[in-house]
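This document opens with one chain alone, in structure tokens, the form predicted on its own.
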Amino acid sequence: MPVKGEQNRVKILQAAADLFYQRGYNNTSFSDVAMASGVPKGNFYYYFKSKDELLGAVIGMRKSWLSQLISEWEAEHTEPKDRLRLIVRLMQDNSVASSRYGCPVGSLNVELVKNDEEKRQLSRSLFDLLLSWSEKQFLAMGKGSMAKLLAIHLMAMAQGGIMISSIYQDEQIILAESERINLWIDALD
């Protein structure tokens, strides 16, 4: 793809992600995606077909995201409390758009499990990428068959502060359960 092409493709793709993510994938639409890209809404159908295909192509925009963070995370710390504690510092670090929008990753998969089979494991995709990575830290915590329990325990905090945090418009939530959950963390033997 010719690179002014290539910058458009990016262009719908992170106006898409930035609508999804604020108004939900339902209430966007092509025209909104086109409007807030500035890429002719006539244009579109070269790079995605469809709005599906726009929204696979957004899931795994950041799924790449996500996993190159989870890379960074574990070429920077040894120790896995100190790994898990990174998905409490993004909670802090995106705090304030979490408090307005809700989780990206949580309020898609939110949306989309009242879809279509196929979305809803498309979405759920992202989910099962922190799930995975937070049991492997677990596991090498030397919890063996409680890890995948206490890394789903893990994200219901997380997403569970973040959603209340967004149904009081209140940044403080989130920031006050980020604490409780590191709290948590330290004290797993």
The other form holds:
Protein chains: 2
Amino acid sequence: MPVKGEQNRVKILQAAADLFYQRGYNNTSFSDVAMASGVPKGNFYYYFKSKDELLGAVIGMRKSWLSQLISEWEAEHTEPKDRLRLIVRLMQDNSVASSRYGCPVGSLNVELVKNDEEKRQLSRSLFDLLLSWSEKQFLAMGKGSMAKLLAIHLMAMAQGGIMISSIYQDEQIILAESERINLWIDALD
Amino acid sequence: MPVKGEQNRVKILQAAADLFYQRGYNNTSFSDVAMASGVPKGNFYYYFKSKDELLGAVIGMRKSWLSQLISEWEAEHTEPKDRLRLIVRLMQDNSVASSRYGCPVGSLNVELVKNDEEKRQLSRSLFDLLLSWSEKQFLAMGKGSMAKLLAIHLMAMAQGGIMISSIYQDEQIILAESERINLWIDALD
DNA sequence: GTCTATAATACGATAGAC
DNA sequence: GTCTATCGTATTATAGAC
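Okay, that's the form predicted on its own, but what's the structure of the form predicted in complex with a further copy of the same chain?
Once more the chain from above appears, this time first in line as the rest of the complex follows.
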């Protein structure tokens, strides 16, 4: 039974997720990941055929984490507005790291938009979890054809706030912008 | 007289500005810039001591371009609200490229936030031209201590809109979000 | 499954002829 | 000022011993 194999795979994956987030994908080398994970460099081509495949696995991990979170959100609240406020809460809960490195989802997308279509699509599929779930809530509010535009505006405000916050390394910007978003949600309808 | 020298310098600078924007700084090699500019690779250490220095020069070029644009804006309009709408117009005028590669100022900052402090500061100084000029307009509107927060919110909405637009490669998102920002400006005061 | 050793290449940067 | 040729290193990736 491949027990240590799975352990190593997870260690590599988590180290890569951290480094891709903190340094960026193109600015993180395989050696960096090997060092941070404690798994010898040459070893981990056994787990991932290429750097691209490692990226795919990291994004896959982030996707299942986010899907799981959204499931919990759906159990937590049924009111669309309450659910939208959970996105704002996520933003607030991650304000320390996000004011330093940006949004783990957003900043990855910004970087990979400048890479090949395969990577663009991969990172977009992660972002899509948030956008499409938001859209669902606006649909439940009876916003019809406006739902998608409202979801886009919500994500734009959230991502924009996190982005400016990271540029100035100022956590307060995320907190101030998130409060504005909550007021915007309150005023809906 | 160093005539061709200046020509080469400018060719390198413009090719680097394009490539850093379209592919990202860390994903663009010196050879890429050499090829795109038509200036032989080895040659251009005569003009720039390092890749970092080339980045500095590219940002410097963008800064003087933006400063010049802001000067023209100040000549064009004196009303603060009209001036703020010029930022929105800039966003609209660049919608084609921005929906493909993101904002030249914003996406560079997002990437370099994950690099060393020197690069962070360099890109932030470029972003600062837009933020501080916006803040000035809110101050002229009598917003006092709220001016900076309002300027941040304006930039957050603009950058967020461009970001989502580039993730989905959809120019319409920039246009829709910019209209929302104009409505927000209209409703001020 | 694990690891070392290393191949093959691309990178940033330099030397030196012209 | 211009260019070719190349250095040294770091990169992604592989081969093969254990």
